[in-house]
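We begin with a single chain expressed as C-alpha cells, specifically the form predicted on its own.
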Amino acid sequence: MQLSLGPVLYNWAPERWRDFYFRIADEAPIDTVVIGEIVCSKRSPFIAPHLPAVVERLRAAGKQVMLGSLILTSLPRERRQMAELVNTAEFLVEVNDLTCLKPLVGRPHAIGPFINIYNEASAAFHAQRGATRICLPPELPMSSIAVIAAALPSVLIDIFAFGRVPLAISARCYHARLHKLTKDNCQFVCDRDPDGLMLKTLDGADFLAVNGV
C-alpha cells in the first residue's frame, strides 16, 4: 500500500502553502503528492513562483509529483491554462475535468476523484485511453471499489481515506456573493477561512464548509 497527499484546496497565504510542502517532503512519509490550484484559477498565480521549489524539494525527498488540473474548465484563460499544464511533459498529470482528457489520451496521466467513475467499465475506458492510476470517487463503496480494481491489476486504485470530502464545484464563487462581491472583483476573500467558511444547520449545528467556488 502507498500514500498519497491531495492538493492543498483552500487559499493559503503563498509562504505557508510552500512550508506546507516542504514539511511534507521533510516529514511525511508520504508516496506520492499532488500539487498545484484545482479550485480556481484565480489563485494560480500565487503559488506559482514557490512551484519549483516545492517540486525540487518533494523529488529530492523521494517523493513522486504529480500536477492536478483544474475541477472545472470555463473561461479561455483556464483551457490556456491546462494546455500549459498538459505540456508539462515532466510530470503526470492528474485529471480533475474532463476537457482536460483529450490532449492527454495516449500518454500516461491520473484520474482524479472528481472524475464521475462508478464501475469497471468506466474504469477500463480511461485506461485504454492512458489513465495509469485512478483516484476513485469518495461515495464509492467499497464493495464497488473492490470490482473495480479486480477488473483492471494493471491500474494503481486511489481511495479518498481522509479529510473532508468535497461535494460540489460551481462557476460562482459563494465567497464572493457572501461579501457582496462580484467572482470577477473577488479580492479573494476566501484568504479569510483558511479552512473554509463553516455553514451550520438551521439548529445552529456545523453541516459543510465554503471554499471559494
Partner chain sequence: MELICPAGTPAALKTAIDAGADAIYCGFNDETNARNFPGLNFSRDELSDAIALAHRRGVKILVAINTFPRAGAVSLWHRAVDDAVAAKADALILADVGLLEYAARCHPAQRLHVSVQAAAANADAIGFYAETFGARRVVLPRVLSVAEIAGIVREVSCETEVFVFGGLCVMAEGRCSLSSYATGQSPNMQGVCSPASHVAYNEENGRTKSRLGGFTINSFEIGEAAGYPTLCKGRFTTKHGTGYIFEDPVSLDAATLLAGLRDAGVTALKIEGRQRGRAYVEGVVRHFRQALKALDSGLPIDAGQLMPFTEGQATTVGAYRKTWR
Second form
Amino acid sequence: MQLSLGPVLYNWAPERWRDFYFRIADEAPIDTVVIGEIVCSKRSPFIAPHLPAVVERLRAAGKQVMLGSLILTSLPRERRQMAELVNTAEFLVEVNDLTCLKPLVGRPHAIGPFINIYNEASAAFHAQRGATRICLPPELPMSSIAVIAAALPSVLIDIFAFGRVPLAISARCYHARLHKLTKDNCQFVCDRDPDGLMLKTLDGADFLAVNGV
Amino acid sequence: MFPHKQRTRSSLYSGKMNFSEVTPPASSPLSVPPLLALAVRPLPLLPLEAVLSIVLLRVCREHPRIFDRLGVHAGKRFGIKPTDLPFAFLLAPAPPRPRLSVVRNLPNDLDARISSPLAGLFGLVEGRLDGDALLFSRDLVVEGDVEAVLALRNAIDDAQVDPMAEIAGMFGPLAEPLKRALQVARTVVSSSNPSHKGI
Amino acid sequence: MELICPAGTPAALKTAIDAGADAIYCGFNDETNARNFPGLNFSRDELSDAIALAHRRGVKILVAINTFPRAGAVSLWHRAVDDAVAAKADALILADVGLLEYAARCHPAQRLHVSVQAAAANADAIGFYAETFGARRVVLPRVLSVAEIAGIVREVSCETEVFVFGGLCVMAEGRCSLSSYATGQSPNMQGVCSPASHVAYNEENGRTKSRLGGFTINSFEIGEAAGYPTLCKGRFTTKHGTGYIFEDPVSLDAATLLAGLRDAGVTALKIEGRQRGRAYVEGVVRHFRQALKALDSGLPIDAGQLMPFTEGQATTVGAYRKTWR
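We have the form predicted on its own; now please give the form predicted together with the partner chain.
Following is the full complex, with the preceding chain placed first.
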C-alpha cells in the first residue's frame, strides 16, 4: 500500500504553505502528494507563485505530484481556472468536480474524493474514461470499498486514513458570514483560522471545524 | 445583516376569537376556547372511548394501507395529548386489534408522545394541516420515537380519513353526543381562524 | 414554465393534480430515492396506478431514483429504473453516473433528468451529463444566482429546472456528509438527511432541545419557531459567539423571482417537499399555480402567504440573490 497526502484545505500564508511542502518533500515517507487550492477559488492566486518551486522540490524527492481541481465550480472565472488546470498536461489532475472531466476523457487522470463514487458501476464508468486512480468518498463503508476495489484491480484506490474529513461544500462562505462580510468582499478572514474555526455544540462538545465555504 | 430575509411570525392562526368574554389562550391560537375545555371536563371517558374505538376499527378496515405505511411502527404505543383538553388518547395500532383508549393521564412507558391543541390534531387527521408546519410553529410537540410518529403521520395523511364522516356513518346513542361536541369544537376553532383556508 | 410538484403518497399526488401541477415527482418506498422516510413513498403498484391516474389528467410523473447505488447491490437500483420505465414514467431523475449509463443503455427512449444530487453547477458539468447520457433536463443545485442561471441556459443544450419553494439545502446537494457524520446515514447512501430515527426532542428547563445522533443541535424557547433538525440549520458556538453558523431555520421562497427565472429561460419550477402532508402540497402548489397565472397576465405576485409552511416561519431567496453567499 502507498501513502498519499491530500491538499492543504485551509487558507495558509503562502510562505507557510510552501515551507510545509518543502518539509514534506524532504522528510515525509509519502508516495503521492496532491496540491492546489480546491476549496475556494479566491485563494488560488496566493499559492500560485510558489507552485513551481513546490512541484520541483516534491518531484526531486521522488514524489508523484497531482493537481487537485476545485470542489465546487460555478463562476465563469472558476471554469477558466479549471480549463487551464486540465491543459497543464504534465500533471495528473485529481478531478473533484465533473466540470473538468470532458477534456480529460481518454487521458490518464485521478478521481478525487468529492466525486460521488459509491459503487463499482460508477467507478468503472470513470475507469473506462481514463481514471487510473480513484479516491473514494470518506462516508463510504468498508464493505463498499472492498467491492469497488475488487471490481477494478487495475485502478489505484485511495481511501481516507488519517486527519479531518471534509464533510460539505457550499456556495456560501461561513467565515465571511460570521464576520458579517459578503463572500465577494470577504477580506480573506479565513486566514485567521489556519486550522479551521472550531465549532462546539450548545453542550460544549467539540463538533466541526469551519473552513470558508 | 440579511436584508433579503423576511421574518414574520405565523399569521395563520392569528384570527380573533368570537367569544369576546373569553380571554384568548396565551399558548396557541389553535387552542380550544377555555369555555369549551371547561364544558368537556366532566365528560365521562368510557363512552368516548367506546365511540373512538369503533371509529378506529372502521378506519383501519377501510384504509388497510395505513398498516403498510406504519410497518414495524404499528407495534408501538403512541400517547396523543390534546393540550387544551383534560384527557389524552393512547393509541396502539397493532393489528389484529388496534386499540384507542382515553385516559386522564398518559403513562410513562409510551414509545412516543404527541402534543398539540385539539384543532391541530384534528387538522392532521383530516389532512387540513401539515405536520411539519405545526412542528415549525411549535403547535405540535413530539417526544420519544420521532420515526414512529413520522410513519404514523404519513400513514394517516395518505389514508384521507374523514373523522366527521366516520362518526356520522355510525348510528347509536353514543355517537351523537360526541359528534355534536366535535362539531362544536370544529366550528369554534374554524371560525376563530378565518385565515385558515385549509392550510 | 412547468410547475413540478412533490408527492410522498398517492393521496398527496392526487392533491397535487387537483391543485394545478404540470408534473409530479415521486419515488419508490426504499433507499433508491432521496426521501426515504418512514411511511412515505410508493410501492410498485401504487406508482403504476398513480401514473395511470396522472396521465388521464394530463399530468406527467417524474420518478426520482436519485441516491447513489450501494456497492454490490446495484441491481436494486437497476430494478427501480426498469420498474419506473415499465410503469410509463415520463422521466427518471437520476444522480449516479453508473445508473445514468445503465438507464441510457437499457432504455434509450426513456427521458432522463439529472438530479440536483448530481450537483451539476455549471455549463461544462451539465454539458457532460447531456452529451454522455442524453439527459434532457438538469435540476440545478441551489448555489446559483438568477444571472448565473441565465448564463447557463444560454450555453447548455438541455432544459433547466430550479427549486422555487421549500427546504433549502445550504450545502451543495449530493456533496454533504454532515448527516452521515452525526448519524451514520446520509442523503447520498440511504436517502435520508438527519433521519428521524436519530432525532430526539427533549423539554429541559422550559426549552426544547433537539439532538441529532446524540449531538445537541438546537435549543428553542417556548413558542420560538423551529426548523428541521438538520446540522446546517443548527445553533452552534464558536469563539465569536453562539448562533446559526450556516443558516437560520428558513425555507426557500422564490415567488418574487419568477419573472427573472422566466426571463433567464428556465423550463421548470420545482417545489420541494415529498415528505410534507397533503395540506402543504395543496397550499403551495395552488399558490404557485396562481403566481404563474399572475405572471402570464403581468399582474403582481403575492408573496409571503406561504410563511406558515416554512421552517422558522421565515423565507429566503437563497443563492438566487448573490449576497446570500
